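Presented below, as structure tokens, is a lone chain in the form predicted alone.
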Amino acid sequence: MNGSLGRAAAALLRWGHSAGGGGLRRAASSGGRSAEQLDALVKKDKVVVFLKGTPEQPQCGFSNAVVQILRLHGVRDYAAYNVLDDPELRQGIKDYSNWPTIPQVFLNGEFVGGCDILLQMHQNGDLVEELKKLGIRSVLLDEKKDQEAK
């Protein structure tokens, strides 16, 4: 398991959840949405975010932080689902990921975590590496190159 996903799994264990087998354990209940429907949503795009509000108007500080981190890296093309518009989706994604809070970030169909984990990945450079695996080049690499050239 790579570093950032390993940390996400460790965070899940700290929350008292299990990250066993080949991935996260899927809860039987999904708030009215089938696990298959949620599975299709998280796998539809390379980057998927479930947040309160929209990327243009986040409705909570944690959702705003996730949007800002993605913007910092130049990630503009991602699927964003406003859980405030759909209570079934809000509970369903929590059950699906076995993670109690919103926002939730998925990279290439894999649950990464919420705001704190994405912030940690941003700070330690793991997010740049994970984006690279998806074929997304972080604009922070270009800014770093520009600074080194000066």
The other form holds:
Amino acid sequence: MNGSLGRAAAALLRWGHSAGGGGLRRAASSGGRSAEQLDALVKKDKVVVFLKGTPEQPQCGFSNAVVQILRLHGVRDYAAYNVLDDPELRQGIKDYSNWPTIPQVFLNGEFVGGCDILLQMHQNGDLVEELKKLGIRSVLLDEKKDQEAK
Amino acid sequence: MLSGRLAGRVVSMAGRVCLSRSSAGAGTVGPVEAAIRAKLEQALSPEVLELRNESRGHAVPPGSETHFRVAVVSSRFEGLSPLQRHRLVHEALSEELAGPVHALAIQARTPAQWRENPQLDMSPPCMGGSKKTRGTP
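Alright, leaving the form predicted alone aside, put up the form predicted together with its partner chain.
Once more the chain from above appears, this time first in line as the rest of the complex follows.
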């Protein structure tokens, strides 16, 4: 666990300058707030996150942790919605997922949890597997290979 | 009658807040923290229940009870996914989460999982979100 944390920290440094892929720019107001509309919103992209702040400038440590975990895995093409810009969305998404806090993470339209659960999935390897199901190859797999080759 | 009782409670709450401010040390327990502990104990009969008020690291007034981290160790979590475990904690604390509590980090473990790594983790540092939204309803 310590080793993987060390690696994570190193990777964080490397990724520090590469924020802002195309997917990240798609952050936008969702318009309506009905369950159907939120349903469409979370299903529109394979990876959808609701944050306080933006991926480039998270306004909360827990939201930042979600951004950093996705970055570690090389997930760049995801939709991020800033709930601080949109009070209706902030409440709407909590009601939709029956989850009282932000951040919230959706994979393939399915609610997976907040920061604690994503961190847990990162640490126990589940996140790599879940991303694989979405056709996203975690870059941590390649890093592991590199290290084994050395 | 009801309002009398309510007023009494407000006074006693105010008293406690003042108390915790004057002593200002770690380990003072506010009314929200006490309620969280009592409700989790009742709902999940945990073997271990560790609770930390992390509000001081955030842009809220001194003595606030807005940000918490909790480790709940209960055999009730056996066979449940992380999502289901967190939902049980949320349900027990629905009143607090709808009211004063702004952030709740949860470590929901079975007794065996807790024995592997028996510690309350640290939360990531605040990045000013509540400062930005402070004062807005």
